[in-house]
Structure formats: C-alpha cells, structure tokens
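Single chain ahead, written as structure tokens, the form predicted on its own.
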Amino acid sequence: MQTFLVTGGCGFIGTHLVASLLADGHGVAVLDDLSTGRREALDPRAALVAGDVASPPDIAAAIAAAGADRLAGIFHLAAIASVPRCLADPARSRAVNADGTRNVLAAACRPGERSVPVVFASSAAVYGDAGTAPARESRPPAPISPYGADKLSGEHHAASAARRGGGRATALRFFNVYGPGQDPSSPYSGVISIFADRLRAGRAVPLHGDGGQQRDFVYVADVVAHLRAAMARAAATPRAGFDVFNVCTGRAVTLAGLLAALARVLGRSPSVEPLPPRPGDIRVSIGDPAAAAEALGLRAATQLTDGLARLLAPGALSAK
C-alpha cells in the first residue's frame, strides 16, 4: 500500500481518482478549498484538509496529514477550471492555477531532501486554437485565455522545479473531460453535462457560436487511468525530469453534433438558445494521443456513445 496526496480531491475528476486509489488499498489525503468541490462527494476513508493550494502552509498541512515519511506522490488537480472565471478574476485565478502549482512543486521537489513525484492537470488550453490537425505535445503553445496561460506557466514551473530539486513531474494536458458526477448547475461543468441536464429538463440548450466548434471528449475513467499510469511511470523512473502528455481520444466532435447525439439518446427534440461566442473560446481543440500511448502504455478507450450511456444512467448527473 502507498499513500498519495490529491489536491482538488473533492472535485469531479478528483473524487473519481480518490475512489480508484482507495479501491486498490492505497491511503489518500485530500487538499481542497471546497469552493466547487463537495465534501459529501469524498469517500470518508480519505483524510480531508480544507485548504488552499495558494497557501504553502495549507499544502504542508496536507502533506503532514498524508504522512510526509510515507508519501509516495502528489496528484495536483486543484484549479479554477473556468475560462470565464479566469477572465473575471485573473489575480485569484493566477494565484490558484499558476502559483498554486508552483507551491505544490516546491513542497514536493526539495533540493537535498527526499522528493516525491508530482502528476498534475494541465490543459489543452495551452495550445490555443490548434487548427484542423490534432495537436501534438511538440506543437508550440499559444494560449488565448488567461486560463491557458496559467496552465502553461504551471508547466514551466514544473520543468524548473524538477531540474532544480531533482524530482520528477508530469503534466497531463486534459482535453474535454466528461462523466458521472459532474454538476450541470456549475459554471465549471463540462458542456456534455450542461447539455444533458437542459435536455432532460425540457429547457433550451445554450449554444455559443454556430455549434461548429470541434472538441475531443475524453471519459473520466480514462483520465484516471492516465493519471495513475503517469504516477507509476514517474515512480519507476529514477532520474529527475519533466514530461508532458495529452489525455485525449484524437476524435473530433462538433458541439452541434454532440447536442444531436444527446438528443437521440434521451429521445428529445432540442431547442437551442443561440448565444454569441464566448471570449477566449477555442474553435478547434483536438489532441494526438500517440505520445501518451507509447510512454504510458494505454489509450482513452471509452467510445463517446458508451460514455454518454454511463453519464445518462439514472443518478449519474449530480446537482448541488
């Protein structure tokens, strides 16, 4: 059995990761400020420290709760994962998304001391508008939003901390993650759960722009598998360093096509509330999964139709 710290462990992806770790007999401590994560969603076997990644003392308290001498690694998922919120409050967003990542890395990678590997959530937003070809990790980043810029800054901090402290850090660039447990009433929620919730309620579905935006939807269980594979690889790699991998399917789905697919599954005729494009919204965001497949030995295997069926199962969509 190993012990891990999960920041943002009360959030959508975090609760799935914590459940997976606990199911395999690992110990888990969680650091979450509960601004969007839900205490009741966390398995009570995990030790919860209510705190903020923008605060180094809170991170130290969470590491102490995990047990610094037995901590095997840190999964850093805490973030303000909303482009509109980052635009509205860039100072707070930077404190969490960029400085918070730097704080976690500083606690994990200490020169001359025992370091533990860090696997953290970056974002496809670092690519900006990637054009028609699937984005590879070698593509020069070109973020068009403060959120994307802060995630890229976190990657730079990770590379620097790994070199300076002798530790190992891995950034996973998540594309559009979906699955059971997303809160459709939250502004942080993915477009799939928002669309599904509106369709079920017989309400108009908000569609920003013309619906031709292309996205790469990846199921949350596949994301958890990538997180754990990246941690296992980092733990098995003795040398210090930094890696970055996409977490994606490589398959493009338009938002209009997504809406039509959801409407078919639910047997509803959708009505659309047309809205102007959102500032900072990306037209095309499709990833290339080849590097992760080679290095981590897995691919995002869940087909969209299967993932939608699990998401739309009774009780799968949660609400506060």
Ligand code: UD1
Given for the second form:
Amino acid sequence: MQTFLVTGGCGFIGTHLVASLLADGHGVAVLDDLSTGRREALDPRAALVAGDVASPPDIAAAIAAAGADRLAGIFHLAAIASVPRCLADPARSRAVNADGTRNVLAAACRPGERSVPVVFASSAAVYGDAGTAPARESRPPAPISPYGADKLSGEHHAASAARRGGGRATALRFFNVYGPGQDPSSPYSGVISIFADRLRAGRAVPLHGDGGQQRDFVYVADVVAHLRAAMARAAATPRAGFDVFNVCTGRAVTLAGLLAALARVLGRSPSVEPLPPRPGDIRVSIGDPAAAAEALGLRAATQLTDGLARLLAPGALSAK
Ligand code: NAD
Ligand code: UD1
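After the form predicted on its own, can we look at the form predicted in complex with the ligand?
Now the complete complex, all chains and molecules, led by this one.
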C-alpha cells in the first residue's frame, strides 16, 4: 500500500483516479478548492483538504495530511479546465494553471531532500491549431488561448523544477476526456456531457460553429490507466528529469459525427441550436499515441460507441 496526494480529486477525472487508487488499497489525500468539484463526489476514505493550489501553505497542509514521510507521489489535476472560463479570467487561469503547477512542483522537488514524483494534467491545448496530422510530442507548441498558454507554462515550470530539484515530473497531455461523472449542467463542461444530456432530455444541442471541429475523444478509464502507469514508471526511474506524453486515441471525430453517434446510441434524431464559433476554439485536435504506447505500454483502447454507451447507462450522466 502506498499513499498519494491527488490535487483536483473532487473533479471529473480526479474522482475516477481516486476510486482506482482506493480500489487497489492505496491511501489518498485530496487537495481541492471545490470550485467545480464536489465534496460528495469524493469517497469518504480519502482525506480532503479544502484549499487552493495557488497557495503554497495549502499545498503544504495537503502534503502533511497525506503524511510527508510516506507520500509516494502527487497526481496534480487541479486546474480551471475550461478554455472559455480561462479566456474570461486570464489572471486566475495563470494563478491556478501555471503558478499552481509551479507551486506543486516546488513542494515535490526539493534540492537536497527527498523528492516525490509528480504526474500532472497538461492538455492538447498546448499544440493549438496545428493542422490535421496527429500531433506528436515533438511538435512545437503553439497555444491559442490563455488556457493552452498556461498549461504550457505549467509544463515548463515542472521541467525546470525537476531538473533543478532532482525530482521526476511527467506531463500528460490529455486530449478531450469524456465519461460518467462530468457535470452536464455547466456551460463550461465537456461537449460530450452537454450534448448527451440535451439529447436525452429531448432538447436542442448547443452547437458552436459549423460542427466541423475535430476532436480526439478519450475515455476517462483510459486516462486513469495512463496516470497510474506514468506514476509507476516515474517511481521506477531513479534519475531526475521531465517527460511528456499525449493521452489520446489518434482518431478524429467531428462534432457532427459525434452528434450522429450519440443519436444512434440513444435512438433519437438531434435538433441543433446554432451558436457562433467560440473564441479561442481549436479547429482540429488529434494526437499521436505512439510515445505513450512505447513508454507506458498501453493505449486508450475504448471505442467511442462503447464509451458513449457507458456514459448513457442509467445514472451515469450526472455530476457524481
Ligand atoms: P474538473 O473541473 O472536473 O476538475 C478540476 C478539479 O480541480 C475540480 O475538483 C476543482 O474544484 C479543482 N480545482 C480547480 N481549481 C483549483 C484550485 N485553484 N485549487 C484546488 N483545486 C482546484 O476538470 P477535469 O475535466 O476533471 O480536469 C482535470 C485536469 O485535466 C485539469 O487539469 C484539466 O485542465 C485537465 N484536462 C482535462 C481535459 C478534459 O477533457 N476534461 C482535457 C485535457 C486536460
Ligand atoms: C477540452 C477540455 C480541456 C482540455 C482540452 C484538450 C473541457 C471542458 N475542456 O477543451 O480541459 O484541455 O479539451 O483537448 O473538458 N462545443 C459546442 N457546444 C457546447 C460545448 C462545446 O459546440 O455546448 C464545441 C466547442 O466549441 C469545441 C468542442 O465542442 O469546438 C469541444 O469543446 P469542449 O468540450 O469545451 O472542449 P475543448 O475546448 O476542446
């Protein structure tokens, strides 16, 4: 049994990760400011510290709650996860998504002391609008939103802290994650949860732009498998350093194609509420999963129709 700290552990991906760690008998402490996450979504076996990753004392309190001596690693997921929300408040985006990551890494990688590995959520948004070929990690980043820029800045802070402090940091560039537990009631939520919720209720789906936007949708259980494999790899790698891997399928789906797939699974034809294109929106976002497959030994294998069927199972499509 090991003990881990999960920042953002009350959120969509965080609750799935915490459940997976607890199911394997590990101890878990969570640091979450409950801005989008919900206390009730967290398994009561995990210790919750309500606090902010933008505040170093809150991070220290969470590490103390986990038990500094027995802490095996930090999964850092806390962030403002929405492109429009970060555009609306770029200062807070920077404080949480860039400086928050710097703070977590500063606490984990301490020159001359025991460092703990950090695996953290970066984003496909760092690539920006990079064309139709699947993005490899070597592609020069070109973010087009404060969210993407601050995620990239978080990567740079993590890399510099790991090199300087002798620790190990792994950035996972998640593409578009979907699955049970993503709150469909927020306009800042992921497109799949919003579309599925509206379709199931017989309401029009709010579609920004022409529906030709392409995304690489990755099922949340596959994301959790990548997070855990990256932590296992970091723990088994004694040398300090920084790695970055995409978490994606390599398959592109247009929003129009997504709507058709959802309609098939639900047996309903969709009606659309047309909305203007969203500022800061990427047109095409597809990743190349080869580097993660090679280094971590796994692939995001869940097919979209299977993942949608699980999402649409009774009781699954709601904030947990
Ligand atoms: P989420 O909003 O459901 O979860 C984020 C969690 O972090 C929430 O529980 C929230 O309350 C918490 N949080 C936010 N700001 C905080 C702060 N300042 N201090 C402490 N806690 C804070 O989002 P998610 O979809 O679960 O995303 C998790 C991570 O994955 C984020 O870093 C996000 O940027 C990244 N990511 C998500 C996707 C996706 O498609 N969902 C894709 C790429 C990257
Ligand atoms: C998503 C994630 C972000 C992540 C990125 C990685 C969320 C909320 N955001 O951003 O954390 O870093 O993937 O690739 O999970 N759309 C509509 N109607 C809606 C909502 C969205 O048409 O009601 C469209 C958007 O304009 C966009 C697409 O759907 O073209 C996807 O939007 P969204 O789910 O918000 O995700 P991203 O912005 O790609």
